[in-house]
Amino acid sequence: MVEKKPKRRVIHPWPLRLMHWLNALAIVMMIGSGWQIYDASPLFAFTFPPLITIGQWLGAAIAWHLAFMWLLVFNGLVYFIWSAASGHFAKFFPLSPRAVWRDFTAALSFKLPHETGVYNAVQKLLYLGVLFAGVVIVISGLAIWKPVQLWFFCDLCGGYVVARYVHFFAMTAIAGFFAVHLLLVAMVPKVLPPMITGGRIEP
């Protein structure tokens, strides 16, 4: 009898790939339009250059922001449900400070090995951190959008004024993750094709 070879495992299943790219689109549009909204009433002594904002004026920026807010929220809910049901969240654990420090120092010396389909400790921490930032930015965004109707979110953030700062710093965390993510992809370009095609690895 001819022994059948076990099928190669998909690195990134299609639901994950679809949610990844939808999320990337939503984040780019929301950050760009958010910067335009910020420029209309800055929290700090700087504004974002018009070249990197989306909307050109406040009304259009708000329209873009609200439109992609629903995509981000819906996509995020589907991601959490799918990850919990499929066991995807298990990839982020176990995680310990010692493992994070070990992999962080290895990355600084360009000695961090890359195993296809496996997250290192730094990646696990970053992914968990950006998921938390995503929850915070949605709650603070809803608090800013409807401070009276959604007063419980507003109170949770410490009031309307504080909610704006919470929203800004959550955005900064997500934008920082986005920049680091792109940098890592540029450093290890072989990780990009599997996020488009799914990729295959031996079981």
Contents of the next structure:
Amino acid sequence: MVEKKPKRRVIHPWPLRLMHWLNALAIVMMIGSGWQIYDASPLFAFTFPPLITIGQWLGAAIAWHLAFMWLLVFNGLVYFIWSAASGHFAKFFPLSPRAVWRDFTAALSFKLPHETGVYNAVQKLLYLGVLFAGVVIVISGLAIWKPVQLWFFCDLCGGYVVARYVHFFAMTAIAGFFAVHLLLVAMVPKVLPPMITGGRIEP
Amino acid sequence: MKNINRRSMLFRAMALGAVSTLPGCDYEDPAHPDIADKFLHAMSAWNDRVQEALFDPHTLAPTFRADQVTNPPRFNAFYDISQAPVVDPATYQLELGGQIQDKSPWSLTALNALAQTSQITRLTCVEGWRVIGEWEGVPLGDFLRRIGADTTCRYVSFKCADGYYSSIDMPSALHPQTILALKFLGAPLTPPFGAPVRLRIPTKLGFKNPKSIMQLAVTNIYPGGYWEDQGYNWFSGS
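What does the same protein look like in the form predicted together with the partner chain, given that the last one was the form predicted on its own?
Full assembly next; the chain just shown is listed first.
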């Protein structure tokens, strides 16, 4: 009789890990250069200090932005296709407002345990939210880059002027997610190694 | 020399895997490109090709109502408005060069005698802001055909009274909304805003709309441009 080894499952399969880190690089490059571009014609009464921007001047910042947009978009497309094909998206559901509220209040009182390989309702909502912001930032970015040729994206965003605000607020949402994401990793550091090595869920 | 941004340097190193070969800022010295510059140049060339493929000669830039025109217009150049060149319209001659059959220069009177078209379109600056203006002038495609330009050439280049220069691709030059503008809001162009002749091309960013054009040439040799040679994307289509 052949003895079957109990199956051990990785927490993060290698395609997900690869896409995660490529996306991290793309996001940092896009936001850093985007802040420098913003400074050339600010929408609000503040600018981003040059110390935290990428590119130092508008020409270089645009060059970085329009170079790394390809990484962001292609990596994102591969992620959506891979997630749909592998069933990864199922991890974000089911999701109800009640569950979000329950887990949110539990998290605030530090009573929400981290379950390896399982997303709590707040995580599900945040991940779905940042994916939505990702779609919005790409569409509004294309609207600003090509308001004539890709006029339908521009119309969808409410015109060229509004598209710049949409792009800015989508960036704000992603930057906010990024900050919370880093904070939570700092609070639960054991989640970091599996994003590099894959990790194992013991049966 | 601007401050060297250490964080940015680190990101570049991550991106390119070359820590020791990043001596300065990006595009600071076009004559001595570092590895980051070469990477950005390659991506910019790729973006040129993508934009050429994306360009549809039948897609028109949006037009606006007369009451939406930004008036007075917004001045923008690499120098202060007080230094804008003043060209005498009486003696003005548009010089022609390159792959053109009839290279006789054109006076302002002769240009004004050609069939004119007007447009209320948006000028989008690479910085992000936009203005709306009403320009009137000669469709560049009509003009190129009239002077016997070889429209199979790749580039149309422009040299300006202030030392500015730029160039556009032939398909964009032949776009119906690309005009040699002579007037703004029904009156002849004024010196800071491109008098006596400027390019108005609403399918490209603002810096691809050279002002006070003195020379026009048709060529297959890449002419570059004032900002393009410093690192801005050449095609810069809208």
